[in-house]
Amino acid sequence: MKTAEELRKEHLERLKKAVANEKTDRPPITLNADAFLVQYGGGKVSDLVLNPEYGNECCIKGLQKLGDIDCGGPGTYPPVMGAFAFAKMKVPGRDLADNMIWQIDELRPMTVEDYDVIIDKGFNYYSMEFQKKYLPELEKEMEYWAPLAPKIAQMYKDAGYVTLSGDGDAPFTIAGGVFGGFMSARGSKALLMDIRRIPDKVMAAMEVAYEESSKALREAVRKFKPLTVFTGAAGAGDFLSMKDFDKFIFPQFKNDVDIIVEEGSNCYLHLDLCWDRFIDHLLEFPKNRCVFGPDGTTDMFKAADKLYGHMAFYGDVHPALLTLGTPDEVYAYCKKLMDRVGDKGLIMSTGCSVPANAKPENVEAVIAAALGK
């Protein structure tokens, strides 16, 4: 029987090969599935809030119960997730029933006048003032989570797991998303109206914010050298015209990718919404340095027609299939995916995340397909 360290080494090497778009003995398996795993491992979703050490122990038990999963962790504490979305969090065990998924409670208080604040004083200043005014409880939550996070990450490592946005030693690293940050703080409707009415003002504020975020990104990647950096670009899909995408999103997105690659890491392109119209843009990214990760709404097979051989693929079993489908349907989709892109560069997972109410037998079918059972 292999030790945890031997498993971790095996998992890491398999994942590195897949990220580099090389052949592997089988697709590495990663599940963004905390709310599902904690229940599958014998706990409640609220355990991730009320007792995060125990909750994450249950997640590890869930991973072990599923089989030879390569990636797990680095750990989950839902109350701090609002920091990424300029939002409050409703969490199970406090605001919601024990096995309900946590929810983003959008605030959207950013005003047109706040663009001037950002231009004059910076986005970091605006973010700190935003937190003090609208998310005063977040500081206490961060203080609680800070000493637990490395301890819990080590639990996953000691169990033999690696993380996609890290190599088992580097912390989770996330890139940019200035447009997405503005969308969270301002609200989708208001921001989309702003880029029609005051586009120059929005762009000026975004440029200030991006200067700060790109500097922080370069410093983080240079320091930690994670295997991949979680790199998103909210706002594509059905929200923007191609003209606005090319103006407000893609230049910063591509620059993030260039920074990450220049500093020696790779990019996990976590692409929510439908990217069918924008696939050709991704051919501008460095070859074999990115992982294409749609959320189930992009047509993975049409994307493969363009991107196969240029970057690796992540996913993309649709979350709805895991809740409403049958094991045979799930297994058939996974085999179809493996037949199309599975000979190299495939990381088996779901689109974005596994729903908390996914059928266990459907998640088991994903694992069975990847393991060739």
Given for the second form:
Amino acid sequence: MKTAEELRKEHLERLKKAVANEKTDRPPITLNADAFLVQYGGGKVSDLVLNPEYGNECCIKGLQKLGDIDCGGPGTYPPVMGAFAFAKMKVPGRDLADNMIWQIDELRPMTVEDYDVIIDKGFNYYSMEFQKKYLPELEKEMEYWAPLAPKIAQMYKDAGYVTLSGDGDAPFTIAGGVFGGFMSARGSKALLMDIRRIPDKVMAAMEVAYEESSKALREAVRKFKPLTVFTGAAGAGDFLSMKDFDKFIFPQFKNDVDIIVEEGSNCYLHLDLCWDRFIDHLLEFPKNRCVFGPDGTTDMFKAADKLYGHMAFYGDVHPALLTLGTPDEVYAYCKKLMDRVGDKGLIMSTGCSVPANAKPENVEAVIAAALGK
Amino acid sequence: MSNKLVEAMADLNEDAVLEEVKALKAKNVPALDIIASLQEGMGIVGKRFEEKEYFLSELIMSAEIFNEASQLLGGMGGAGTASKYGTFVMGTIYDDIHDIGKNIVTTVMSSNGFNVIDLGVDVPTAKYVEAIRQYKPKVIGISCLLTTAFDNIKECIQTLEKEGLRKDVKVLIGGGPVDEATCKYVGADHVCRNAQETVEYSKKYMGVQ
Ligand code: B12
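Alternative state: the form predicted in complex with its partner chain, after the form predicted on its own:
Below is the whole assembly, all chains and molecules, this chain first.
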């Protein structure tokens, strides 16, 4: 029987190799599955809110019950999740029934005039002012969570788990890049019209925001040197023409990747929505320093035709398959993926998150496939 | 038909559309004829979207320009086209707050001649029932991005059945993880992948060629 320390070392070595796009004995496994795991481990989703230590303990039990999972943590506390989405949180146990998934209720406060505020005073200033005014409760939640977070992160470590993107203190780029941040603040419909009506104004504000975020990113990567930085860009899928994608999204995304790599870390590319149209772009990123992480929507196999050999893969069982599919279907999907890209640089996971109502036997099938059972 | 207006609409030239609508109005061209030109332009936008020359950003912009132009004509009601194709009731199912896709669908549907009733997000079954009784739509839309809410759509459709409302409405569903298997599971009529498809299917179900 290996000690937790030995297990952790083994997990870390495996994960490092996979990230570097090297051969591993088996794909390391990571699950973004808090709402599923807490229940699978004997708790309720509301435990994560009302008693986060106990809730996360249940998640750890859930991980242990599933088998030899490599990654876990650093810990979940839903009430602080709205911070980056300009959103109020509705959480189970307080606003919602015990086993409901939390809701992120975006307030979309940003007006056309606010572009000038951002140009003058910065996006950080704008965000802080917003939080003070509209989310006064968030500060208290952050104060409550601040001392708990490292304690809970340590619980996962003590159980032998490693994290892909740092232990909660590590940097990540603004969720979805500056474009994603603006999308939350302004609302997607309004932003998409702004980039047609007042493109120069939007660009000027985005540049100011990016200046701030890229500086913070460089400092944080230098300080914490996480294995990977959680990065990505909103605006994929059918939102924009290639011309607009190349103007508003890709340059900043590429620059984030360059900063992270220059500072000695790697990139976990968290890619929401369909990236089929943009796969060629990803070939511009440095070789063997990125993990391609789609959310179940991008065609993983077509992507592999281009990206295999250039970067590692993270993926990517579809949430609907985990919920409505059968274990055989899930197992077959994972095997197909492993046959295609699994001989090196594959991290076994699901597309973005495991649904709270995934069938346990389907999640077990993902693990069985990865462990070679 | 004003070619200039059709073209400006298709090219999303907001200023040119509004100017031309004003000019035509000043020349006493009937509102219905002006709307027909705008709709011709919207048809081209739809085609360009299908051909992947336009994307959601262009689709939303076209709907916005169309709505502004019809305001100049006294609103869709004023132009006498409020329910050219009938009423479409839509919302995001309860427990789910995703609305980006829903808002695109409702915007595009209303600029394509449907009278849209938007029920918002986190919509309980009772609200669908009430809206169906009140507006008697032939087609309703349920948006859902969460697998955890699939059972809610199922419950909603079963309730429509129990209330005797199901046979008179077609139920379209859509949203990220929703697929054919979901459609079958919840008992809906059709999954639409995007707003343009929603327009096509609703026209079909409402008997518009
Ligand atoms: C943006 C986003 C958010 C935003 C929502 C912003 C908003 N106001 O809507 C925020 C950050 C707030 C959010 C929150 C959450 N999200 Co979210 N989110 C997404 C994301 C990345 C994109 C959705 C989107 O806007 N797409 C763009 C639009 C244009 O596309 P669309 O919605 O599919 O709509 C088009 C078509 O589908 C169609 N359509 C849509 N609806 C309808 C309806 C009808 C009738 C018809 C005919 C057509 C139609 O037309 C639209 C236009 O073309 C998806 C990923 C994905 N791949 O879908 C995850 C995703 C939906 N989210 C997910 C999750 C888990 C959550 C959270 C629980 C987060 C968490 N883990 O903490 C919360 C809480 C949500 C809740 N309780 O409702 C999961 C759901 C997994 C599951 N269980 O099923 C997804 C699938 C990500 C993933 N792969 O894990 N999310």
